[in-house]
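In the block that follows, a single chain appears as structure tokens, in the form predicted on its own.
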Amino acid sequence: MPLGTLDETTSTLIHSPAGPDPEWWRTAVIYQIYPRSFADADGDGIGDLPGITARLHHLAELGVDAIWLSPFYTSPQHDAGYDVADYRQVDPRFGTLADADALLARARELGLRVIVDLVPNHTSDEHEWFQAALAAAPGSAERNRYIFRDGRGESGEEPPTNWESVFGGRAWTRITEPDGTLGQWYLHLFDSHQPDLNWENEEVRAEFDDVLRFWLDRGVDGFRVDVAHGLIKDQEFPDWGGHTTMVGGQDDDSVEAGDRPQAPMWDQPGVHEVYRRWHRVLADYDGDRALVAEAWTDTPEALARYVRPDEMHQAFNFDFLCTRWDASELRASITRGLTTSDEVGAPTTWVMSNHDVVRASSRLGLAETGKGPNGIGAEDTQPDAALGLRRASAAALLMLALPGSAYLYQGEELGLPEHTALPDQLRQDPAFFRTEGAEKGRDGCRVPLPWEADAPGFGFSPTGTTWLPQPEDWASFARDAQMDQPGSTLELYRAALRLRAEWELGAGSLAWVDGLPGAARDSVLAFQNGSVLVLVNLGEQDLRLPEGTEVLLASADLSGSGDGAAVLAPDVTAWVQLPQV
């Protein structure tokens, strides 16, 4: 199928280029490091800060602009560090504060900015505040830092509301009072080891102001804010008929997002005052510090409220992550993301994978290609590995060609698949246990990285020990097996990041190209970003490019027409240089 000439197509501009010298976070590519699975320096099988520091030069060579560190704070690790016991200390598993300072210093040497995770919705139940709350009386100042309520029923035996935990089961747990009697209930939207803080309490707000300053003073460039949409709850605490997923409204695909009843625990209006306050804290520091929202909302318009000029700076575009591998749906998602962000003067922040979802190279190999299941087990339908990797490579070039910022999850640049055969007895995700195995959980995307094909543990640890087992066939995915190898996923990412910077795609524009011939009209995603034409073939037929087309980069080989013309096969993305006018 010939593409024809560009003279036969039309274009519709939906996003204009950024102004001169945009702040770094508007265009940055940021690499997520999951500390326990990135690199282990001391040989105990758990990744640590010295291990990260020793490998940072690899990320500089990859071409990213910044890193985001998932939690490394003191924690009993009931939810992989998202249950924080001390926000100002490094967990001994990961190192020391001196190790954190050394990591920050090394990142600065390499020109990498550093964002750290902040977990403000809840603490660990081992946090000194919660221990004090358990020891105090109902109605005390100590309990008012959290959300304690009397139970319903004649003896308070029923929870205060019918809310469910995101991880399954009740969102309330009843405590035993200091005198030994059954007493109040506390709210935990996640695991019972993660009691929710009371953000109506000024003491809580002042404490997090200080936590922000503690890490800003040490030199971090910003914060990724966990469950950013969940801090404020409806103070009436009504019962609610929906299922408490991370999404803001009722978990019912048959109901349009904007028409779903508002969940009383998500995306409440009062949350925005918290971020206006934090914005003022960051503004006291030089260097364009940034706040990044993990906010699951029902609509792009609701998400845009988090990145208004006096609030946060970025918000993950989960709508894009959850969109199926379909040309019209992707076009609609990208348009929504750009236009709603533009209305508030914010960048769109693209993301394909993270530590909470099935890896893209597996998710895109499933029959249903949206957000995917919450984990995959050996007895589940297995992804088509080759198809998934092919689509993930094409999706990566799509994402990295879009204007705005982008996040990469560690291992994405290697094409790592989900570990879909992880034995259940080794799983650690609380979602697996609280759903009694109905959800496999997130362990499969958190397996330690392979660095060296021929080393024990694929070079993750000097002893070969890994806290979760790696699949035996991961040697081909190891970094050293892919480095400088034409056609490898790693080399594709290195080339894409180099060209993204060279052509300033992050600060660029987006115009949809229409008028492609035949079936390509509905199956090929085509847009211009400045002088680069991006073509993504999501159909089932080849697309023959015009003779003489100058291809900058493609996610797979474009040969095959027999007459020397480039052919864009299904599930392939190409970046094409447009003729200079």
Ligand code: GLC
Given for the second form:
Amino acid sequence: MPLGTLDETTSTLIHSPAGPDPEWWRTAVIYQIYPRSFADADGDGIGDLPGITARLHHLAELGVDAIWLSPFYTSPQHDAGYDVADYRQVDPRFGTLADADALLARARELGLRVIVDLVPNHTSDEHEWFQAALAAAPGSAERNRYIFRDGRGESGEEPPTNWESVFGGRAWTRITEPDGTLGQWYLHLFDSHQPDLNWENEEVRAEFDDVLRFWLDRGVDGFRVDVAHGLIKDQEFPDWGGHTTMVGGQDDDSVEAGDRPQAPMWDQPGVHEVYRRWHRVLADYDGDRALVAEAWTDTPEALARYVRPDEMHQAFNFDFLCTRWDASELRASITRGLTTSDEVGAPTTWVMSNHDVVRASSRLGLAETGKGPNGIGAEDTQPDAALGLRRASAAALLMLALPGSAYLYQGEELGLPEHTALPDQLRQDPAFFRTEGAEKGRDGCRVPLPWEADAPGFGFSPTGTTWLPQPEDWASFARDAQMDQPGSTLELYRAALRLRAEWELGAGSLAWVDGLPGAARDSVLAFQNGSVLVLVNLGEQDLRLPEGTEVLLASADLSGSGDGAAVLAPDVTAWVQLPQV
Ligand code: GLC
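For comparison with the form predicted on its own, produce the structure of the form predicted in complex with the named molecule.
Next comes the full complex, and the chain you just saw is listed first.
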């Protein structure tokens, strides 16, 4: 059977092409830069903005459309910059405002859009507002910018609710009042250095309108909104039975997603008002500026509410990231992601990695795939590195063939694994400390990038200093070791991005294809996006491709059969060209 004609197969159309000239963010490949670990120009071992600017051409060469910068604002760095002390200033570790302007100008020159991170749920405890709140009296306007409450118990010695911090421990900290007595408690869903803002307060809302304008005026193309589902709290402040993960009740597997009780700190209906307001702020600017939500909702349907036409433009599809390496589960997740966002006219985003999860090439090498643990330590069961990389490459070709927008996390294009043996004394993630080591935390996916195989610190910094140590065997992952090397992960990503653009896959369609000989539905994912047929082998058997099949790209060698026929081995993806009709 000539594969190209798809005789005897059935196809189920799930998603139709985006209209002509869709806004850039509907189809864009967006590369996440984690500034402290991308490239260091001044030699202190911490990456910085000039380091990024100097290396930006590599990302243009890679073929991405935009970059997202994790926070580089003034911050005491208790949560790697997600604790902002001044939203309108660059932290001296990362450079100056002039360096930010130079980065934006260079990106523009290279044709790259720039999204910056906005952290509205909480500030740093060193923010001038929080310092003023500590110095002011209970009930004052200064306290009302945050969430201060009297404690329970006879002398207020018990926290106002039983809520836990996402990073472990309680979500309330008691302060000492200016007169030296023990006083009120403030809420922090994350670290105690990250007090939650009170989004019921108009002054807070007005301030963030202004922060948005500050960066829009400097020319950014959009914002990635941190903890977008957390801004509004249930004003009754009820006790909450579930453990506080980022997703309300998610750890209770005995109850179906969607039927779990709504956590009082997440995904409250009031958050949407905030995003409608921000939508209007962005609409005042030219050039399709965009908002992307980091919202860990319980269901894709709840996520779709963040991207209704008058709210945000994109939301990270974490359901896809958390899905196990399993054909049926992936198919269900992809279908649901596309149909739920289609219902509100938004693009789906595809994401496998970021600075908060174990890197995909390690996660997919664990016995249990899916979201994975919060970090891996030397004493934990180690991932199967070869299997993980093989699957991550196959997953990358799956993801990059899907219609919508895709996010890459720095190092993903190098197939970089998690650092799974960081010594505990070097760890910095507050989650490691607040869980007393029960969770290793996120440092292992934040290790400085290897640029040059033979340079000290693999070329990350001119002095060879790196704020976290790189594993010794990272030379083979270095960019210069992979560049122009056939079969390298970097070349696979470059080819995939080139073909994705050429075949306009981001703006394309998706139809599941069933009935291909040898491709059982529970072991092979098969779909058509325009003239490209994508085959992902998640089973245990080889899949022989019919002779004459025109393979555009594959995540591993297909020449296994020895008789000339192409063979799609387990954990391999191929893009196949269908004849033009
Ligand atoms: C988001 C960030 C994460 C940070 C947390 C608190 O989840 O991605 O890195 O620790 O918010 O700001």
